[in-house]
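Below, in structure tokens: the form predicted alone, a single chain.
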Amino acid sequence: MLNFDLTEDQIQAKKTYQQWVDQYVVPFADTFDEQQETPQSLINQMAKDGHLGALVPVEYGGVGLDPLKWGLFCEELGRSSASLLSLVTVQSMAIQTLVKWGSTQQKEKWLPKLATGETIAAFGLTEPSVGSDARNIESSAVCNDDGNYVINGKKRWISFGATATLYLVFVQLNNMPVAFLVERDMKGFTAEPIKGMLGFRSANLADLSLQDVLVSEDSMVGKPGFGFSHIAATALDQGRYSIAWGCVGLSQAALEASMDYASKRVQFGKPLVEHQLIQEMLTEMIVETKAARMLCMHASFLKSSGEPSLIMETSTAKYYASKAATKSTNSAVQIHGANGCSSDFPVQRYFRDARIMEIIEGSSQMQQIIIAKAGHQEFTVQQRERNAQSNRG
């Protein structure tokens, strides 16, 4: 049985994160959602307080935050604003990718800038005609006579693509997936903001267009052919981990809002919280939120210890936590009744954002495929071990 009790240091960190989001995010999240934009002033505040470079190793000027503290931070961001959570998610995806696969030159150039927030990163994988079938991206790179690369293609639904200055872009090179670092000011690169989304409205989403964008060989991350199996896999695993914790926070926010509303709203002569059917809904929200948090805690333990089963367990946490967030926010709207459909209450934003959580960083259906395959492999290994023990006996 694993012990998931928080240390005093971790408890204090969580309190610090709570205070930060309560001061800078919670009072303004609905306004940002209505304006469909996260202001640069808030991004600057996050950079100033070290949150954008939290995962950058200390030797490159970052905080070097451990997986559990990072998860606790993502939970608090999810509680306050799923859109803002997506900022640190894509920033962390770029950071972790460079830490693991970047060249010495790439690390020395970009990690200090990512640590301070001077550089904001985005993750360019999704395309207009390619959703979950990311291995078959259509964007392409061609090597020219000078040994540089010319990139053409389009990317869609890119979180903070309208704000970022550095993009980790995936393309095909001689039918092999490759990742390149593309800078915003490169000729032929444009980012068009996206408005009118169901959820994540203040995530500064954008469509990216790359027309004959010229990049050097030094901009390639990893090797040709490693783009999806290594580079994207590292980034997506980090993204799923961050989103899973954010879903716990979103579910927690829905629960707290529902508890508060049900305690004050009187129907048929008594507060809603005293009605049995409302109690049933609240109970489900409590249990789902706690279960999701424990799965995330388990994933953080594996991430800290470097266990090989991390990828499956991260997918499990993301799958369950995102579904829990959808259930909890749905119940929150129901408990609030017509008020739950009004912009006067944040639960309508929670509900819209939760639906996006089941899609980004691999849809729930993609997680089912990953989990089922990994589960079958684990079962097969266990059966072989049992058969071997039986034969020896």
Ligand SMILES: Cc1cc2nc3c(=O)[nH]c(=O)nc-3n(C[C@H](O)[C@H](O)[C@H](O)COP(=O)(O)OP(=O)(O)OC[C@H]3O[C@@H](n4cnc5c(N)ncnc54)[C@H](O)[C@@H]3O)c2cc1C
Given for the second form:
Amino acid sequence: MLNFDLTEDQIQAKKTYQQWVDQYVVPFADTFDEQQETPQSLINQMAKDGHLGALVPVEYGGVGLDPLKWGLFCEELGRSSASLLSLVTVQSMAIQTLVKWGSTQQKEKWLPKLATGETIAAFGLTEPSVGSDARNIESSAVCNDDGNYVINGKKRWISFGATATLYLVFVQLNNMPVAFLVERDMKGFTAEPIKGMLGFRSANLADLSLQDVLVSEDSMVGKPGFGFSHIAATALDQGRYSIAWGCVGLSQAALEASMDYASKRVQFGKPLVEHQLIQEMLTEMIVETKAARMLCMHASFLKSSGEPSLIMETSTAKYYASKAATKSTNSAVQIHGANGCSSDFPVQRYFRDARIMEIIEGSSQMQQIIIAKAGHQEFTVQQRERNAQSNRG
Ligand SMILES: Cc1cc2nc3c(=O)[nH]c(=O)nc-3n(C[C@H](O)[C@H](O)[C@H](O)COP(=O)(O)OP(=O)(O)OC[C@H]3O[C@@H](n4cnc5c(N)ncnc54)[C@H](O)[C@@H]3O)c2cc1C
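Let me have the form predicted in complex with the named molecule next, following on from the form predicted alone.
Full assembly next; the chain just shown is listed first.
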């Protein structure tokens, strides 16, 4: 049975996250956006307060947060800075992948360092010529005579790629996708920062280049052929879940800013909030933010219970929440008028960041394909059951 009410413990956790972002992120997020960089001091603060290792199991030194509390944390980060949300998203993608598919040796080596934030991880799937069609990545690994692997290739748009020290990189090995852990200080590896993005401007993005990077067999995560179906799928499901919750936060931020502005700004003799066409936009924002939050709660419920339909429900939540964020932030700019287009107000940042949400972790079109396929399968199974029932009756 689904219960959408938070428990006392969850309410307390949400308050703690709220206070943390209000202290460390909200007052500075616009500056980081302008400077196009998240400073190391904030990353250190996150590490110190356990936020980078929140999903690492307790036995490896992490917090072992449950899916709902993780979602509540992502919502708060999304409310304050989508760029910072992307830091914990990529860190959590590496963590969940290692927890699920890492060897004992990989877990023992990396999870304690990811828990303390000593290691910052990034996720390297996209390439200059390959985005949505990720199965067809072109980077490659070749096994040499010693049983080690030589990696060559390029990765593009890698969140916190300019900061990370560990990279989960996807390549082809004999035409089979495979994932490797690549370290920043390995010979032949370089990370080049990317500036000038529309949104996620302080996500420390980078282009990665791997030229004859030599890695041992111990660095392979899972088996050859598992790269996309198992490793990337686990990481992307985690990424979508985190981003979906972050979009709820982004919509909430747009709503709160709009309510505040519309209550104070007077046109035609009354506050904007009393004009019915403004009320229509506010209503849509309220309803869509709530609906997105419900879908995220549903996904968190399924994640906690290990339900196999989770992947489809995570996609549904990400699809809806990112669209809601685009719409809500668009309305927020509209409600703010010219002020909404100026750097004096944060809604222009919300709007630019929301636009990115529909592209990362599988674009809206990719989610539509996943949801429609899964929906069709569900429909076929139900039809079969109904037919069997009517034949029996
Ligand atoms: C700020 C930011 C951060 C990012 N961080 C990371 C990261 O950390 N790691 C990483 O690996 N990648 C990252 N990415 C890359 C991101 O995952 C890709 O941009 C995304 O997968 C889409 O790929 P693409 O941009 O190459 O678009 P393309 O795949 O070229 O698609 C272009 C358009 O065509 C549509 N399209 C493609 N195929 C179809 C189809 N079959 N049917 C209908 N429409 C289709 C897409 O939806 C999109 O609208 C990031 C991107 C951004 C902008």
